[in-house]
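Here you get one chain, nothing else, as structure tokens; it is the form predicted on its own.
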Amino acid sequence: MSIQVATQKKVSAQVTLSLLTQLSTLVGQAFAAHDLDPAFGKVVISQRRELGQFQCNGALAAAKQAGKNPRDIATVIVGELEKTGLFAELSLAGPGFINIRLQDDFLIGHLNELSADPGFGCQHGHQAQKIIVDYGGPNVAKAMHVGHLRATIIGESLRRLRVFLGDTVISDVHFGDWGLPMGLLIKEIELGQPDLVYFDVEYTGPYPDDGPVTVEELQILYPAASARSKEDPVFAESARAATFDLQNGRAGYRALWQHMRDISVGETKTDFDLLGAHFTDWKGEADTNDHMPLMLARLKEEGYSEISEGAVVVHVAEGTDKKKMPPLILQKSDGAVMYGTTDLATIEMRAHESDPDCILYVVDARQSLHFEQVFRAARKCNSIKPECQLEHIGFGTVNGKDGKPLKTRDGGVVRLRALIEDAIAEARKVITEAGISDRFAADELEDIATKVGISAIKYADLSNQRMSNYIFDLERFTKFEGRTGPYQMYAAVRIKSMLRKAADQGLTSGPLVATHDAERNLMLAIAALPEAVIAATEKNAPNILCEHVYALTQEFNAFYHDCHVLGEKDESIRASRLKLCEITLRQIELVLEILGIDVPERM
């Protein structure tokens, strides 16, 4: 079979293949062709726009292997590739790079096909799994702070990512509700109202409805108590005790701390639902409180844990280590259990529950120790099937302009809503300054302001590899230029004004054809998405799309700079142009929902 019948049959039985994929199997066919493996014929975007659009530098590797001249094997190759005709241009540069050029045809047939499916492509050959998303990571009586911001921000977009791709995914807030700070809490309610039916030993209920603290009290009275336990030893001693106590199903206890966490609750889904974080469960360590026993019962009877030095344990240290790996502890010499035990038996649960494909945990990469002996734990006590893969989603801090952890001008932590906020009167302030604000209604304009203002939060935070520190600038977060949400976000209301216009002036999209170089730019530009969906789901790196976004919105600026769409004489050029403008106006709102950016009808 002659190459070019493969090619053609390749490219009408599989036209969702990526276009990088499609060519590297073109390229590939052709170094077969001369008994060389096809894997040198990967082929890449082009660095040097002015050489190719895409590059091949499989002959140096395959002259290598075959004791050939590169450059010869480079010329047979491209031989071959002009027998298909469906490159415009085949050349060569160095010692055997092939740049290429597609032939029109070819480039807008993909594109036809790649717009016509929803999910431009990215679905294409994805396995569907069910994935467990652990982020977000609230506490009950402790305001969502700046550490909570990329835990959510990173959470959501991976969630959205997944569902987008066709996952089954549960996302799990995992509430800190449970242990010491519980206990501390209770005792300190005491101290100020001992009267109250919860520490009456004697009373069997019913209980309040309402309960006898707010959620701004409980933020005063949590920071009250940690301090009071360093420096008093009996209420130190007396907490520890309340929280055994309500592990243990004291009637009054258990009350009062569900009124506490159902507060805690309600205030945290304000700032979820501002960053627009969705969640399935609204679990947390006080749900492993029934299973810990079983738990710990079997690891014991099973062999798994261990008692060393009063405490129970699990080795989880492997002979490859270069490091020393402490034990997993389960539950201290005083029978307190541990971060660790619920842990563990949070994914015993899960396994059992909804028997994951994967569980990744979105949490900061200080915790990278914490959790790789929990992973260890789990694989050795059989706490769930060995396929289903355990991934932390490391991630680095949100500093000030000094370079350090992000702090309030008194040194204390930044809370979450505040920061929404100051981000929200920022976009606010640089949209009164543009002029925009008096084309608007005071409630159309909120509106703007909120998504843009969230964007910025939002598209800052993911833009950074995860694993990097990045300092918040809410002034250069906010701008409409660079690399920031409002920009991404400002082309597509762009798009958006421009097809309303042609609707007026009863303009409709046609075929596409391409004309100038900056139209093909853009339909390559729109059909990276999938290498870049791949990419960022391999890597949890949603920073990968927003290079992708970032991308796509410079290359419709650039058309939109060069080539005239409504003003556009010629009618089929015209209707060409808009149609692109509608896929890249698709493609661009498909991204920036995956972010968790909403863009607005008008700006």
Given for the second form:
Amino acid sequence: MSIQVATQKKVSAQVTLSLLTQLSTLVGQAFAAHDLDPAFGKVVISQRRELGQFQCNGALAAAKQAGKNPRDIATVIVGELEKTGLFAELSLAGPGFINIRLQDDFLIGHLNELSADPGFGCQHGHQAQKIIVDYGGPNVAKAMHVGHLRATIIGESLRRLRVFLGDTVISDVHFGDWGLPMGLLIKEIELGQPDLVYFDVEYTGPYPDDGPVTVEELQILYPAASARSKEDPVFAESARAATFDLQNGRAGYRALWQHMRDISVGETKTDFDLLGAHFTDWKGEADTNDHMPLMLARLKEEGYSEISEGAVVVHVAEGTDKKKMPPLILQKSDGAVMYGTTDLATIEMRAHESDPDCILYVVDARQSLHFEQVFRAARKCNSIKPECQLEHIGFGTVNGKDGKPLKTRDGGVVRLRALIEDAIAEARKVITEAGISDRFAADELEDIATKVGISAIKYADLSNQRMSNYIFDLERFTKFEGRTGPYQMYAAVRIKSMLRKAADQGLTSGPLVATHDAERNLMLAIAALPEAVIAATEKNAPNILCEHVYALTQEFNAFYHDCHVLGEKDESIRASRLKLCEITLRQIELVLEILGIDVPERM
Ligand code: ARG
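Could you output the structure for the form predicted in complex with ligand ARG, given that the previous block was the form predicted on its own?
Then the entire complex follows, led off by the chain already shown.
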């Protein structure tokens, strides 16, 4: 028996299948030709470059199953693979590992296909979904803080990843704009300005165009109101009543609320713009207000909700639970609805309006119990079709150098804007110290500093495993070396500048050839993108893309160190290397774009 010889043509017919998939298929066919499970043919990138580019360890397991000697099986497989003519080197190591090195034609043919596709073959085989990403999650009157940083950065990169894959993506900021904080603010404003028309029950409008408070004032009023409610039970009670009235449509409160919401949205938009976050929907908890009574009535009628200690709840505990699972409280005894109620109602509205296949909630891991309760309630109450995936994409905290959640010097909440401004200032400092600042006009320099600063925070955030905490250390984040945003960005800028030089000298790119291992290694790094994209999507893990782009820039640097490009005398080699630079640049920029990192033209 012998496997079909997969000619170069045959392989290219499987347009844009990833290199590892193609290799695993080929080696799998070799196993199958000897009546062994093709799954044993799984090929992985070699951990030891000097031995081969790839390896297959399947002979060991195959031998165990067939009761044979692993080296014998590996020898037979190698013999089979040699017939294909696709491999430059096939060798046996240890108890039966197969080391693989590709023919240059095979590698180059693959790279040509991959680079002909704007998406580098990553969209291939992806089943497009309709997906809602719920992230950002700012609150009215409370400035965005460090906690919203991760929700925004991770959420935005997952949104971009899904758009890149061809999914239909709805991105919803889910504003925290309902509930007790609103009542507290209304009452606090009333204390300071009791004569405003908003508080006059008799008054029926119109309400003034300009609201009575600025966003800065709101941010002072909210902590004041919150503190007052803890000391003054009468005030606390009045705020609860105001919340209830607001939710039941009291006109003056609604008008005041609208004003507070509008200025808060305006304020958060500035932060989101700086971070490059794009929302298709600016909805919030309050948008559920009309649906809420309908939902509560249905859940009661269909027997999903019950009264427990005066509150309306949905029991969500299951027999298999290892830890206590409290019921989801929909309505307290005073009639107030809760965070969970708005989230459940939001699910019902999303199901009705968009019928999504998946909803991702990019929210602090400390809210995991909340989401578990809400998701269980949604399943139990048939709030959404069972196939729709509901997933909490949690993340760890941003810590200070003391290892505790980041605080200001006096123990306060760190504002998001302050963090961004600090990062840009640090970037400005680093750029000035690097002595490049006098080469640019002031506005270009500012643009570079902004991009460096933002890339520093983003890459630092995204390159960590989502669930781990990390230490906010701007000095480390803004370094132009290693696993940092500025370093990845700089690699791209350097290639851009080299390609500009080439153009100035009238040099053009041409067909790929391989003459040096550094070129082959760079090609292999480029070819690894599809696997990185699949893994990042499956695990909702942008850190996998950070790792990919880092490996790519590392390979590029090694190539640039070992191989002349502009200075290469041989015209066809030079043209090929220019082409390789172009492809590398395009891929670095693509991945950075998914991560939400903008690359300047020069720096
Ligand atoms: N506003 C919330 C907070 O600041 C986050 C909202 C997250 N999204 C949601 N659907 N609950 O904690």
